[in-house]
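Quick heads-up: it's one chain on its own, the form predicted alone, in structure tokens.
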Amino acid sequence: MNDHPSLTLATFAAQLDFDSIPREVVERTVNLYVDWLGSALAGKGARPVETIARFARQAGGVPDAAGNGPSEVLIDRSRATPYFAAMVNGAASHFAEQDDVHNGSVFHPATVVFPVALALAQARRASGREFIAAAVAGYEVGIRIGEFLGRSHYKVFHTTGTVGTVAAAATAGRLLGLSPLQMLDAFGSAGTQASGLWEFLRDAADSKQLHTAMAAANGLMAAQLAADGFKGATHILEGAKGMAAGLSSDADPARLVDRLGSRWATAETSFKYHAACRHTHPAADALLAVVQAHRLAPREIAKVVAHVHQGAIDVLGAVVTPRTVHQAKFNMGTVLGLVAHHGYAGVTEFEQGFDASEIAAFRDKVSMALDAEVDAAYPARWIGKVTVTTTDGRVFDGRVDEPKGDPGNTLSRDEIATKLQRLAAFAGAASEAEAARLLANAWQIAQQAQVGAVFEASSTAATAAVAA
């Protein structure tokens, strides 16, 4: 029995060294890296996001007037202190709803990791070996409390926001060499400051992007405050009045320290292969497996029902008729929809017809309905069954065990560079060129000897391969 797990979560996070880590679990990373890195891209020119840079800029996040700062801001390329970059990039990268997920813990670790290692390794020029330690470290760490809150946490509180501050924190401790006990106070710090809330889903408010925006950048304060000697509860997990006691009635304190060594939580996170939110993925690939296996036009489709489990119910089932391309990602008709119609629920198919007549009309034939096995599995396992009957009256039953993207169905690393390209183009965020650049130095991110900026470093990258 372990008396104090946030103490053994945390001495873990400190003395987390890259030579310990398995080289399939560096691949991985380095896999989620460049996933993570096209989501950042994508979210160029969306409101909320822009919101959120403005007012970083405003609040002092550049620290002076000619631009010049440690750590970059992908979605414009400028600079700015790691505070303010992991803000704007934890914003940007959770927008297009292509951000990685990990179906246990129903958490996106991507977005609230990422954007932390990216500023902070900039601005202390660390090498790619403890970059990767220190995303390993979030990823961990985020995952097994996402865990250890259960399914009673997520039915109200956005896992992302609330775990994601602990991660981001974990991330930050690991680059700035805090020892066990101020990464315990780090994660006291960012415990305490830990929230989201799903309200937001029900009139589209912009609160998603807020979320991980925070969780990234009160993390890497929470870590900079520990190692200036800033003091943080010491049970802030599994205290009488910590994290678990407030946010979940499932608690289970084992989770937490899992296998801790042994068991690679990273490895076992899914990349998202819509541009949707993940409990529509796995009715989708049902949907679209019927379909291809029967032939069907959108046209020829009477009524789908999708079998699902009780998250997908309540996080979908709060949008009933959506009003934006964001609202619409979380609506599980219009998701069946485009894929009915396009084969694919991408980014441009939602911007160019969530709310197309045909679309509409089809997200009025779909309906949920809570499955008994698919309800039992999640949240370890993602199942998608769907039903589908016919004008003509036939029934078609589908399913998928793995929803592409999942461990055992994922993404290649030229699936995934496709998804970047097509990502950067959708927002305008990068040629085809600097996408190639930044690909091929992005891939070599684990033996850099010093990370640089992404976009620089791609120049730099092309300049010596003209000059060669």
The other form holds:
There are 2 protein chains.
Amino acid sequence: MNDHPSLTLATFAAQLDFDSIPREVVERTVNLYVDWLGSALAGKGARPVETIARFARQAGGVPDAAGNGPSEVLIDRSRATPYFAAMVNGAASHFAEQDDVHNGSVFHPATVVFPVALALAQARRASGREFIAAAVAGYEVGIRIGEFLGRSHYKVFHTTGTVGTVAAAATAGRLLGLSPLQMLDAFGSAGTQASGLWEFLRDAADSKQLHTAMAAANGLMAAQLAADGFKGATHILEGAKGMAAGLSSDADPARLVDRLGSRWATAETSFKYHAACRHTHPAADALLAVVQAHRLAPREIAKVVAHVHQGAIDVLGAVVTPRTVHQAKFNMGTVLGLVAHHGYAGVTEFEQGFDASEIAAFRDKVSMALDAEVDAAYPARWIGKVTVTTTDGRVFDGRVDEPKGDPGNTLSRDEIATKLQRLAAFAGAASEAEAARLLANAWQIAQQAQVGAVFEASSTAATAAVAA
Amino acid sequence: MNDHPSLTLATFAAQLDFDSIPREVVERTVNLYVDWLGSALAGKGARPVETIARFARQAGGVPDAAGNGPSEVLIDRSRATPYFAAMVNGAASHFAEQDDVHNGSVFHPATVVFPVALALAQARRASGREFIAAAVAGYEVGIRIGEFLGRSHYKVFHTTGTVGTVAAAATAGRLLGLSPLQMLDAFGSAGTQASGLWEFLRDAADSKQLHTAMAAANGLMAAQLAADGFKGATHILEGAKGMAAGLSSDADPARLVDRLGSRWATAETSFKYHAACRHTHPAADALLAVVQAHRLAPREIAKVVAHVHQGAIDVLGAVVTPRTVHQAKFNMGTVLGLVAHHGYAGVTEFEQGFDASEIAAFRDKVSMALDAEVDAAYPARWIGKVTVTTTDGRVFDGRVDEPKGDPGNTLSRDEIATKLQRLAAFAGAASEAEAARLLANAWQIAQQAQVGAVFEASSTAATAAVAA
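The structure above corresponds to the form predicted alone; please give the structure of the form predicted together with a further copy of the same chain next.
Below, the chain from earlier opens the complete complex, with every other chain and molecule after it.
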């Protein structure tokens, strides 16, 4: 078969070896994994997540009499087949809006890659090195496909759903040891299932969880089918009736194979500091800079203009008056209000105050304006610019070139651990002691001879309970 | 909530009552169901179908210790959860290219509607009247959405995969007794998962089975989630970031609600006579008319020009030299060669002779040409026109206005029964006696107080075996 972008990318994913990944990329991947664990735990108790979990239990039957499938469902520590574990963990980890994002592709890799990596690594007793290599394969593939599909794609499609399906297939295919041509089959079966529309956003509907759940599950399915001989389209990405043809009007095939093996896109991934849509973060950090520099109290602020890229207006513009916490995370005024009042827009701040009267009042002071510089830099760089007018007529301009969590302003392991503890506590998914044990274990994942359970102690307890 | 097309259509599907469906539409629906059963049986042994079935068994665990889930998998008479039964029966029934098609929407309703209707009716012990109403809801919804998305959609997307997801949700939602607003949620969760690209066709890949499997399974999932409170986008069809926005450039919202309750699109559905892509049927029947009228032997034919619509060229043009039976079904020359030699292009004719030397030789005599009249009539009418030139220089024009199986030239119950027997025997899915028993039962489905097993005797035998 002649070389072409889909094949080149599939071959890279199939052959990616742990030893070829630079040490600092491995370290960053471990950080991304631990960061993801916090988000997965944070989905516990969320209605859409629990609904998908109920569906999975009903659709999947019970894996064995004791309910002990090979793969861990993190919100309730139950066990399932890899398919359903990936589905439920995929649903859970995109709920709190705290999972990672790659700026240039506007793609959230962790929520579709790690559910698959964890479920299959547990089922196949893979090593930590295999786990890391599979995760990096998913990140590198997904990020490049997101960049390839371009800005036109993201206008209508939730890239994490569409591209995420192929990223999940790359991760699953790597853990299953697919050959390059089998990996190409997996890409074909995954890419032809690419879906996820932004229409749900205006209704505060639950589709976001469905998109990540099914991207993870469908990608895993595509790889398992490929391992069993199921054939996929060989040019699913760039072909005349492939993903770009159907889902984009500005696709650039060169992006698919951009510096494979030398540029590590995984390490370009940003952590989310605020628990809100990433499009709000640059302005939030810029406002924070102004508020801190000039010691402004919220009541002193008369008006905030957030100078943003068009993508922010496209995604955030739909929500005027947020009715739910989730919708509030897509509302610039709410996010800036929380930042002005609390210095931070985290899960607890949203849950307790997104519709508080002072936040609603602040929301009405905020507007967005398209900014030529910010828009030109996007999506490679997410510059934050705000203009703040005070009640006594002063005007301050605030700016950040890399919002907190971006590669040049990344989170430390301590900050990631604190974030996980906060998310686990918020959802009641783990006690502080459990989270500490889990963290100690998770930081070591790349060295583990066999990827074990996230909740080791609890699994033992559960086994003991069944035995009793 | 204000009325809008998605809501109107969802309300119609949720409230469709058996007694409101004209008797002749019910009868036609029973015919479509029986016709579908034949196609579902014909998938037995097909590699992609069996691969999906293996995946389902692996992903779903075992529904209970005796392997007796509530819903029947027709290719092997096993039992599964509704989710996996719908997935496998959906994969199976689109394999032989013998399942039905609605011309105007270029949508194959049976293969996504009946797997869901049967799986849920069996699981919920629904009546035959509920089964029929649910099937008609799926047909009416899917056909209208296919018409709505227009010709631009079908150029890149396999409508049966994309639209099929919502049709399956309508059928599932009706059987689950969803309210209109819950049905709207189901449409939202289904529509945002709409996928299926034509790219696989050029490679003879297996994606077609994946598309129908997952349209059925995802549609069923969407309805089950909606019943459990999962929210979907309320304008998934016509919204600014909905299906039409993402997947079409010539969508017409008026088609969504076209004469709901008075126009029965279900009854406009065509049965497939030849076991090939429907785009070949008009020319096949036109050639047959010429061959029969002039008693032409294949060796007397020097050249055939099939005068076709653009959609035929788009779909069939990709395949030049078919390498597999499945690909041959998308090759106009092969289909016309089989018709010239055997008077019929059925599953057996394809299996035994698609690459025979005389068929390959005939294939090279066939070309397609865009025809203004045929193209203008399409997709509402699929006119067949051929020009046949004989080796001794005679030129004959052949024409059919309604290919065999179309509503005005429909199949009789005897012809449907013969077709099912042929498909069941071809795949080894049922003996003649078993197929006869199954048929006797299936013709009565609308009168059944409870939709039982398709293979009644075998189920009894299986139960007895387990009891023993």
